[in-house]
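A single chain comes next, written as structure tokens; it is the form predicted alone.
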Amino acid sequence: MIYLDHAAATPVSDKTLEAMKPYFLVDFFNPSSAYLPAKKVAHDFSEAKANIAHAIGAKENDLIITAGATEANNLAMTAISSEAKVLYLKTEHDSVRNPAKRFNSEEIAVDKNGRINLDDLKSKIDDNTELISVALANNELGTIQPLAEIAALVREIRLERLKNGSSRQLLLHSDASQATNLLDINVARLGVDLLTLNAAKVYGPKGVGALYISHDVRLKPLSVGGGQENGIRSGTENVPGVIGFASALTHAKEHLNGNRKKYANFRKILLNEIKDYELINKKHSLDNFVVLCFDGLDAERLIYLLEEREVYVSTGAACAASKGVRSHVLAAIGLSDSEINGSLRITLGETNTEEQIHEAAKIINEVVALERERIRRG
């Protein structure tokens, strides 16, 4: 199996499984309960909960833990009034512009690399405005976004707000959860306000995810309880997950300049040795994203016959790949429904060698070849 969709899930590496079993089997306790073996896990968990803070230069405190990105980004958008304004880019994930369309809301317009249009978000800015969501790095193409560039325009319309007596909040959230593996994340070099972390995409476990939240920003509980997590978040602790979490950030935080190295190599030969595509994603992208169109084909027919040869890519987000829904994110970037039909996503990752990236150039052309000679003869 040559496995090439990292973007969609990574598999929980054995040093985060071994870090998790304990929390399963011998310290399994409610973190709530009085007695001393819970006391133990509760600690546990908040030093889990303090490393995965720290590795993007936050605070225990700072950190809600969720069931994931989706849970994170809804509870994101808790934080402004009823009537507030939301914009979010265009290329968004469907866990940020299914909640910010329960406001009033905008899209933000892409460049032809998926980059943010800052003209168009100046423009759109007014005074009820109270929540931008910008990715940083886009699930389907890999852009990286300039979210300093974004902060400092955010806390320029701030200042104007005081000068003109208006005490309205603006805020930025950003989902991190693809660029946590390859990027190293501070939220004060950032400037955000508000940001989405996702276990699965660094080798963690699934339905674990966190959301940093700045010291002046105030939520709203999605769901009440025992009043767990500062009240924001209500449930018992997912101890084994959190556990695991801050392994497997740990380790990506540790490995990040190899890492990109390595996928960056993997890219290079990719884009040699495939042949007849487009790359769609040419700048600004994570190293492990490679984003290749070839037209007059269709994506989802490679996808069945690179899967009869054990190589497993996709046409994008995987949650609307299973629905056959055509890509928001590469008609936001001015792609063709042809151009769509025909485009797959490689996520390169951990398991991932350099003699499995050759093989999968190799067999990707001989499909490709097939299937345009198959067209070719009707």
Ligand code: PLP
Contents of the next structure:
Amino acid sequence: MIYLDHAAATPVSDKTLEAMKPYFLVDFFNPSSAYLPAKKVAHDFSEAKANIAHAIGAKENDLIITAGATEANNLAMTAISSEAKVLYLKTEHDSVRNPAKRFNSEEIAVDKNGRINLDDLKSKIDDNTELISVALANNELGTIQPLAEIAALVREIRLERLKNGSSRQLLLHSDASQATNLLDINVARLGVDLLTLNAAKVYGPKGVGALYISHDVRLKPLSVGGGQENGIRSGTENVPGVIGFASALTHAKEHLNGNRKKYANFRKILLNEIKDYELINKKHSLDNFVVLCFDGLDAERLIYLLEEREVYVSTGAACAASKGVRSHVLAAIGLSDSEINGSLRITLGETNTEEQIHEAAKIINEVVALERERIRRG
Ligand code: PLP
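Shown: the form predicted alone; wanted: the form predicted in complex with pyridoxal-5'-phosphate:
Expanding to the full complex; the earlier chain stays at the top.
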């Protein structure tokens, strides 16, 4: 099999699985229990959480552990008042778009590369705006956003508000689910107040994530209970999950540059060897994203035909793909319905070898040629 859908899911490495195992089998104690073995588990949990925080230039207490990025994105929205306005990028994941729609919200436009239109953002910030949410890298195109520039604008507006005697906060949130594998993330450098992390996209376990919160941000719990995670996220800690997350993130950090080079080379091979396509993510993209449009073809059919040859790709977000929904991301960058229908997302990852990439290009060419021939014959 040639797996080219790493934006949807990444396998847990043997090393990470081994790191997690003792916390299922031996050190399974509840970290809140009073006896010594449980205290060791609490210590290990806390150390793993600190390691996750350090990987993004933060401290242990700046993080709330969640059950994935969806929860972290929802939790981020509890930082604002119910009458506040939320601005989010048109291409955000549904786990940002849908909770944002519970507020007075507006979408920020993007250009044809999926990059934020800063003028549109500026024109939409009003006196009630409390949160701006812009993913560090998009999950369908891999587009990297200029977060530091957005953060500078946010700081300017905060200053203006102070001068005008307004006490309304303005926070910058970013979903870094897809970026964590390929970018060296530092919360201070990015200038974000809230940042979402997702273990499932960095070769860690599914259902584990975290929300970074800067010191002056106050969250409200989504559910209440035993008061874990400073009362913000009650429930017995997911010790193996967090141990696995820390192990995976450490690995990702160590291999960042090597992986980027590897994926950039694989991307070049695909673009050279695949025939008759239009490249959709031309600029500002993560190195492991290759989005190709085969105009006139149906990408859903291509996926099915490629699956028969054991090549796994996707059309976009896995959750949207399973519902057969037209991609709001590809529509936002101005693609026509026919271009959206013909677009394939290839996302490279650690499971891939150069040999697989040549083989995948060959199989894609064969499948596309057969499809074009079938259509030509009617
Ligand atoms: N945000 C982005 C950018 C994603 O790609 C995903 C998953 O595909 C999510 C959020 C949701 O993550 P989870 O399903 O792990 O909560």
